[in-house]
Every structure is written in C-alpha cells, then in structure tokens.
Amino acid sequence: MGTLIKNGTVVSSTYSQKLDVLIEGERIIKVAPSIDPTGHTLVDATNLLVMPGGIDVHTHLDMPFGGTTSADDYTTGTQAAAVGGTTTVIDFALQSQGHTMAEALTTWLAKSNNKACIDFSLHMAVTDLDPNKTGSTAAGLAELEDMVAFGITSFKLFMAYPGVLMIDDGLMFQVMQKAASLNALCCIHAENGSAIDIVVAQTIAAGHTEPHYHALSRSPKAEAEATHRSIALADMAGCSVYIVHLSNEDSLAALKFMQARGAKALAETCTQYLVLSIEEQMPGKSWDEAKFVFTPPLREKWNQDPLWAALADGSLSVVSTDHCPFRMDQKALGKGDFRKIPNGGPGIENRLQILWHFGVNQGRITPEKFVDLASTAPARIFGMANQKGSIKEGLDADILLWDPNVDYTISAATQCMATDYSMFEGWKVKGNAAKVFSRGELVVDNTTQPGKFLGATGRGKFLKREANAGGLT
C-alpha cells in the first residue's frame, strides 16, 4: 500500500521525536508514534534522523556568464543536489536588457525541460522595465503581474555588474512598489557596483591581476552600503526584501539595524562564507585561487562567528549555496585579468554536510535550527510551505534520512557536480544523507549505491509558488 519509515527520529524546526512516517503515492499521509506496518514497504530508520528534504533557494544552473556557461545543467545540478540531501531548488531566470521577462521565462523553462531530476522553481531577475524602448515602464510592471500569476513570486534585483545586470535605484524602487502591491518578495544582490567598478579598474591599472585581487577589490563596506540602501528603499516602498549571499559582519550590522526599525527584511548566507576565508583559501600565492572567485568574495575569517551567531538567533534566516560552478578550464578565461574569471563555485552537493558538521557538530546550531535553515524557512519564505519543508501530513513526501554518525570525505573525485575541483577538497565531515525520497520515490540511497541518483532524468516538476511577501505579512 505505502512506504513506512519506521524507528527513526523525526526532526522538525521545532521538535525532535521518535515517530513513524507513512507515505502513499507522492504525499505524507500519516505521522504518528507507531504505525502498523502491515501491507506497507518498510524502511528501517534506526539511528537515523528523519527530516524534510533540503531546499536550496539560490542556484545558477546552465547560466551564461563571462563568455561561458555554468558547468552544471539541470540534470547534473539537480542530481548532485539530491545526492547531498536537497530535494528542491530555486534557480534564476535572467532577463536580458532589451528583452522581456516572458522571453527569459521561456528560455529557462526550456533549459529545465526533461532535465530536472528534483522539483524546482524560479526567481525572475529583472533588468529592464522598458525593453521595447517605449518610454514607459507600464508594460514591464505588468509583466511582474504575469510572473506572479504564473507562480514566480520573487524578483531578483542586482546592484552590481553595471551594464549587464545592474539596475539603478529608480528602477529598483519601481519594482519594489509593484512587488509590494503583489505581495511578492524582492531578492537583492547587494553590492555598490558603481564604486566597485572604479576600484576594480584602479586595481588592474596598478598591475594587480591575480585572483586574490578579485576579493580585495570588492569591499565589505560596498556590500554593507548596498544592503542598507536596498532595505531602506524597500521600507519606503512597503516591500518585503531578502538579501542574498550576505557575507560579512558589516552587512549583517546593516541588516540588523533595519530589522530593529521594523523593516520587512530577511537575508541568507551561504556555506562558503561560514567556513572559507581569504586568509586560508586566497592568500595571493597562486592561480589555483581562481577556484574561490565568486561574488561577494571570501571575507576575513573573523566574519564567520558573527554569521553563525546570526543564524542561531534568527537574524539570518536561510543557508543557501549560490551554486554557480565552473571548471578550471573555464576559469582560465581570466588568466592575467581577474575581471574575466567566471564568478562562482560548486556547492549544491555539500551544503547539508557543511552546515551539519560545522554547525550542529560544533554546537553552533541545534538539529532543529539546521532543519529550519535548510528546509522549513526556505519553504515558508518563498511560498512553498503548503507543499514542502516539513514532515507533515498532506505535504509532498520529500524526506531525508540523515545519518549523523557516518564519516564522509568530500572530494572532486567522487562528487556528482560537473566541476573538476571541490571548494572543500579532502575535508572530513561527520553526517551525511543516507536515503533521499523525492515525492515518495527513493532517488538516492547512499548506504548501498553512494553518490548515485536512482530516479529518472526529467522527473522534476516546476513548482508554482504563493505570493506571501516572504512570510512577513
């Protein structure tokens, strides 16, 4: 009849308890202390934790950038996510200037068609409200309504990358006003792109072209300024805002300042900012440091403890990856000029391992907070709580059986991600996905077939999300 997960400890965002979980079809139909196994296929979860599958709300699959395209497409990227315990991703459709959002949506749905292996949704990156050059933004603002009606209820706004993705404050404010009227959420890449571009040009002119200088040219203060400015504009517009990939204590202080004054502001950080640093990974000694060229860049190590503390106290709501992978032959486009190194790193497969090992195992967060940061809060903030993010009757049976005691060594040689390196090469962690169910189907069994995706390519479904203003209304 169904699949019964028995003898495990269910970990939610608010409790941990010995409970059985019964799946029928694609849904969870019963959660109880003891469910009769008669007629059901039994999955023994003794010594395992039963959690909702992870939700990574910040990925870039099959994304064009800097003359190349991110190495993971929707097949390899979603399979790698699943192997690491993530069962849902939210990727980004990027509107090109001079083109409509509808065109961007068509392009990204084509990228995922018959390729996505787990469920997914999209944010829409808005770069142009007047692509047809009519002198009016009315049509562009109407497109925002179309996106929300389609189930895309979050909009990405870039304050960096002038001439490509960056928008000015006026356009950003118009989008925020419209998003507020639609109960939608604005996601902000918060860096002062204009100031950064001047510093970058000055750095190159001084002959500093190595990867190390990518990090030095993008000041934490430029991120903090943009964080404050974007939240202030959103507050003026009555809009809920979500700062993506917050990387340092200065930006965190700006976030907390506005949160304390009632602004509807949320933020994420990413695994790389919690455990990697410029001193350890990018000391300025080799081209190999191109592996760690992403934006915002790595920060000084002392920023990590404040970020962990903010995850524990709720100032930061989510841990994502900003997974944007490139092979080293792609990174080589920037040899001799760090501006041309494709920005991004691979992390979708290792998010939960890193968060558990360095968070839960080291006493920085509880298992319940781990579930909240990795699954429940992402579902709530991005309008999926009626489908995903909890072990609850009626929700999709996206279920992660987590082994907190297993040892695992992270390595490019065994990863599913389509890069030839790992940002965490050789790291030994304790805790890993044992079995992963996606809508009731066992798609990963690391206990018998480690690192292998067991489901059919293309089985992932597009998720239409609710407009709930980040759950802040």
Ligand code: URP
The other form holds:
Amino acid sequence: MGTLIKNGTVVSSTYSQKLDVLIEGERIIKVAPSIDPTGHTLVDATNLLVMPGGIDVHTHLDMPFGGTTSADDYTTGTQAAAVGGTTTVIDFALQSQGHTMAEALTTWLAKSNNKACIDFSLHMAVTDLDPNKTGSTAAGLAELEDMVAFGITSFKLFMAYPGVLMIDDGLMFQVMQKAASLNALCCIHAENGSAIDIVVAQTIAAGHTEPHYHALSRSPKAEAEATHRSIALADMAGCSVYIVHLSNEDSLAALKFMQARGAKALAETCTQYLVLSIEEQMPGKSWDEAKFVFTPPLREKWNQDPLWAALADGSLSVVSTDHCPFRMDQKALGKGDFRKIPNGGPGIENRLQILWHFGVNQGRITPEKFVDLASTAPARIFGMANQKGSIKEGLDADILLWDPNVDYTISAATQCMATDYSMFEGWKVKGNAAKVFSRGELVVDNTTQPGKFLGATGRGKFLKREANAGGLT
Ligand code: URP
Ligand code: ZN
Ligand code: ZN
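Can you give me the structure for the form predicted together with N-(aminocarbonyl)-beta-alanine (URP), which would complement the form predicted alone we have just seen?
Below is the whole assembly, all chains and molecules, this chain first.
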C-alpha cells in the first residue's frame, strides 16, 4: 500500500515524460509509464508537472547578523520554503572568531532541533583556524576533517565583512588546501571587503547615508576582483570552489575566464539578481529601499540578461535565494546610516515562482533546466544526489507537483515568511506549487489549504552529505 501519483508529467533535468510515481514510506519505489493503482492511495496529477522538490542551498535562518537575528527561525523558514515547493535547504553555521567550529555546529543544531520542518543540512562558515590562540592552525584544520566526517562537506569563506566574518587570503588558501585533500567544496562570498570598507567610509563622510548608497558603495568590480582571486587561489590549491550569490556581468566574466582555463569553479546566482535592479527598486528616493539592502547589492538592470544566459548555457549552475530576512523594524537599526541596516532579504518562499515565471514562461530556460537549477544540480554539487534532487527509484520521496497554469499574486499579507514585506509585493506570476511531499508525506496542499504547512513541526532531518568536490572530480 503506497501513494501513487498518476497522470502527471515527470520533469527531470534531462527529459519530460508522462510517468506514474509510486511512493512507499519515505521513498520513491517505482517510476513507470503506467502503474496499477490497486491498493494504493491515488493522487491525480492531471495537468501537473511532477518534479523533485526544490533544494535551496543558501539560506540564513535564525542567524545573528548586524546587531539582530534573521526573522525566520527554522520553523517559519522551512515552512515557507515548503509552501513554495522547496523540500531541502542548506543553511549556514557561522564560526565566531575565537570559537571553534564544533561550538558553531552545536549552536546551529540546537537552533534547528525540533524546529526544522523539511530536511536540511549545513555549510560551515570558517572564520578562525586558531581560535585558542596556540600559534598553530593545526587544530583548526583538523576541525575541517571533523566537519566532513559529520557530513558537513562544504565550507563558506567570506572575503567581505572585515572584522566580523572576513578572512585573509592566507587563511582562505589554507582552508582550500585542506578542503582539496578532503574532497570538500569551498563556497565563497566574493567581494573585496577591504576596498569596499574604504569606499563605504568615504561615502558616509560625504553625507550619503541612505540605503541607495549601500548599493553604490559596493562596486561590481570589487565582486569581480574577489571572484577571480578566490578561483585563482582555489585552482592553486587544487580545490573545487562555488561562488555564492554572483550578481553581475563583471563577476560572470571572471568566472567564465577561470572556467575556460580549467579551474574547478561553479557558481550560483539568486532570484533577486535575476529580476530586481538598482534603477527599479533602489533609485535613491526613500528609506523604503532598505527592503533591498543585501550584499552583494542590486545591480544595474542590464546585468540580468547575461545572468539568465549563463544559467541557460551552464556557466552558472544553481539559483538559490540567500534568504536572510529582516522585518522593517530590524532594518530601522540603520535609519540614518546604511552601514547599520541588517543585510539581507526574504525570498525562500518565492524562488520557484520567480524562476518559473521569468525563466520558463519567458522562454529563457526550459522546464528541464528549471529542475536542474532548482534541485538536481544543487543535490549533485552538494553531495546529496544519493538522497535528493531527482524523481528516481530509491531516492527520498521529496516531490513537487507543479501547476504551470495557475495564477498567483505574491504578497506579504499571504506569505509564510516572517517579514512584514515582500521584495516582490503585488507581482503576478503564472505557475506555483500545487502539492508538496517531503519524504513521502504530503506537507503542503496549496489547492485545498493554500499557504499552510500540514506536517509536524520538527519533522525535518539533518542530512549528512558526501564529500564529492562539487561533483567535479
Ligand atoms: O546580505 C546578505 N547577503 N546577507 C546574508 C549574509 C551573506 O552575505 O550571505
Ligand atoms: Zn554572502
Ligand atoms: Zn548568504
């Protein structure tokens, strides 16, 4: 006795075909043109697309940042993800300088314990290889081994936020060398934090304190320079590297240059860079633009077409959200000084709607590419393809029934995310999650109970991932 999804079209990263999908317990046990329904609970997927649940590999839930904490915790954040069709997230544990990675891991497992509603994993952000001030990085490097043994097979390295999260090139290179020996992946926040901080100070000194100047003070060139530098260092170290939240054409050029030279370099962009721009969202007219203060900032609109083209041609591999939500009362910490505005925006719920509407509906990507960018490639790159990311026998039954014809209006009034605004307020999209299964359980049914998470709070499991060097070996 299982659950049989019948009459739908399975969309994988490489094909679309009318197929039935049989779930038993938590797994997919059969995918075939016609499965006998006798004895099974039937789910009719007529006119629906049957896809692997989305995987968002870049989220910040319950994260202390900029003097406050991101507004979604593991419960509201993962429920919002599920309502939007995402069934797995990879969040970031942040090592604080002077503290070990083990401490960070304990903290983040406590944040997620009994709260996560879909499956999740963690990247470890490495900020200090000698937290106990021994004069040696040996213990710090050994901790990288511990993380990989625990199933945390990707490390985040910040080239921005001096004094808080930023590390220098030497430390970055040491982590990359060690990561290479462990088959782990280094994820890079690529911005030249030192140069940006000078520009930021000069901007404030000139009296420019509004949100608009946050964006202007973080040049695309500072991102492109760090993109090139980090990939070059990774190449020297023999390490696979994944550039997070790549936002503009200059950085894309740096990525492509190094990819053409054989560097093991992958990158994601995020929904916001594909559809929002400095001209349209942050023209410099109001405090309200604080909604869009995140890092890297919004870019000029002309950057969007090259980003879409790079998704289509494979230079960019993934679309994530960098979901880092703050309410407007939190953003208000930076009223009068953009440096104090908590950086980040909400998007975990809307990633698939935006990618489908502006990508597939506008002919920029195929439905198969949509599946690849949203689920299959994230699973492969982050060592989860043996569990997630495809509609395949033996894998977890994380299944998204997608209605490509339904109209949906995005609004803070109806969203699950804990912010009091949406970056896409009032936008009308065609295409939305109809039903969402997480490990075989129907956790969202937007056709009967829109916007509601139906599963138990805390049902999400921590995922141990394989160390596979981003799937590039
Ligand atoms: O503004 C952002 N992106 N906040 C989250 C932290 C980061 O840099 O990813
Ligand atoms: Zn970042
Ligand atoms: Zn981030």
